[in-house]
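Only one chain comes next, encoded as structure tokens, the form predicted alone.
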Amino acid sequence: MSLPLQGKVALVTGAAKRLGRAVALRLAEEGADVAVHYRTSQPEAQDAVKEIEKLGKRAVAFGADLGSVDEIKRLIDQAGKHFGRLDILVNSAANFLPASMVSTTEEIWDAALDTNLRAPFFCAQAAAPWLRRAQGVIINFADTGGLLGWTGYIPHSVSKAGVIMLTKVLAKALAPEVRVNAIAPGTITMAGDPPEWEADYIKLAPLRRSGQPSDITDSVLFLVRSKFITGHVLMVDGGRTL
């Protein structure tokens, strides 16, 4: 029997590490071959590269700095060329840089919005022909801390506010041929991570838990494989923004 991506062929970024590294391995079990992007956790980006082979799957990491579009458009050039086609974007890479209203420097508002929001932009900008070819698929990341707005995280809270309304409008841009939709995690707890951000957020969630790695790539796949949903933001946040 066949897998429900098999002949598919996706590129995740910030693949090497935590959530983009789950991506990763859950759309390769799915049946995708997988272009596995890093910055500079390359041992890391190399060990999810072997496991997606042990299933039997295509991988490569591509290392390359998001900061820069002449590094990302290469970066897809790199990956396009390499598979021969490109059906899924997930733009996963992100960093979660704490600064308050007294403490935000011009550095860490760029570097947040950088990473946050010019990034996927042009990562969808360049992955676009290839997507239209595939009619294809990318699916951004946004987080509760877009609609929630977090006073000891603003330029965080301001670029995945961004991420929001970029999903609609490159929705609205690609279609018909390319889907674009969002998911917002709200606190998703991993081996390692500290106590306390599970047990905080137990208090904030009607569910009374933290998210699982299991309820992204789920959500991942659902969105991956619906075909008449665009331009949506699919919160997997236990409630929280309740």
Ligand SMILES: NC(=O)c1ccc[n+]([C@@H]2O[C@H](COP(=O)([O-])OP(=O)(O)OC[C@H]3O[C@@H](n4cnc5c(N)ncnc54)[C@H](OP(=O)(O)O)[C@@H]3O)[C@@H](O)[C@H]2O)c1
The other form holds:
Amino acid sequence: MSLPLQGKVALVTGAAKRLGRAVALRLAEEGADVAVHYRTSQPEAQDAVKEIEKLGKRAVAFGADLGSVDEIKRLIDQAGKHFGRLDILVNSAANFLPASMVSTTEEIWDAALDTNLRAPFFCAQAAAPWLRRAQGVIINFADTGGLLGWTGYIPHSVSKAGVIMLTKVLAKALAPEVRVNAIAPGTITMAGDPPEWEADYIKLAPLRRSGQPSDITDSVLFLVRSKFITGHVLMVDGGRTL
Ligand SMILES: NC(=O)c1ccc[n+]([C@@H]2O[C@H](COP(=O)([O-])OP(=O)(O)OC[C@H]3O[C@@H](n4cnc5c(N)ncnc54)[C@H](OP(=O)(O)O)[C@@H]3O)[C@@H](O)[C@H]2O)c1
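Next up, can you give the form predicted in complex with the named molecule of this protein, since the form predicted alone came first?
Whole complex next, starting from this chain.
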């Protein structure tokens, strides 16, 4: 039986660990071959490649600092040429830098905006010729902080608000060939996160729980397969932003 994403190629940024890795594995389970991007986590990226290969899919790991537009161009070129096509770009890599009104520095501001907002744009720009040919799709990662405005994470919130507009403007700029959507997760419980993140979230979210990686991978799959949806930001937050 042919899988839904059989013959498709995905590039997932920040895919060595955590949500990016979960998305990469889920896309492979659905039949896609996957380019696993990492910056520092090479061993974990190689491990993700092995996991994907165990599913019978092709996978390769590529390193790049997404703070550099030259490295972004090289990454997309490597992934496209390795597989000969690119159907799905998932911009998951990000940082999460605490920075208040007082503690925000020029360095923190630039690091947040460069990785979380500038990089998804230049990944999309570099991938656009491949994605247009494949009638492909981009999934960006926003954040509830991009709507709620967290005073302890000012550059982060601004970067993720930017991802929401980036998603809309890219959806118009790349239509009709390429669809562009975003997911705005609430707190997703991951091994190693401080337990108070989950406890705080349970108090704030109407659904009284934090998210699981499967909540995110289900949403990515939904947006990849929804052929009449573009420019949409899907809140996957248990109602936190209501
Ligand atoms: N987890 C949550 O609860 C949650 C909630 C809301 C939104 N989100 C969003 O969902 C996405 C995935 O979340 P996550 O928690 O899995 O992310 P994460 O663990 O914070 O980051 C994912 C990866 O991003 C890569 N990265 C960071 N800076 C980079 C740079 N300059 N160049 C290249 N790669 C860089 C790192 O790769 P290396 O390890 O290889 O260096 C890291 O492993 C993010 O966009 C995040 O903002 C997550």
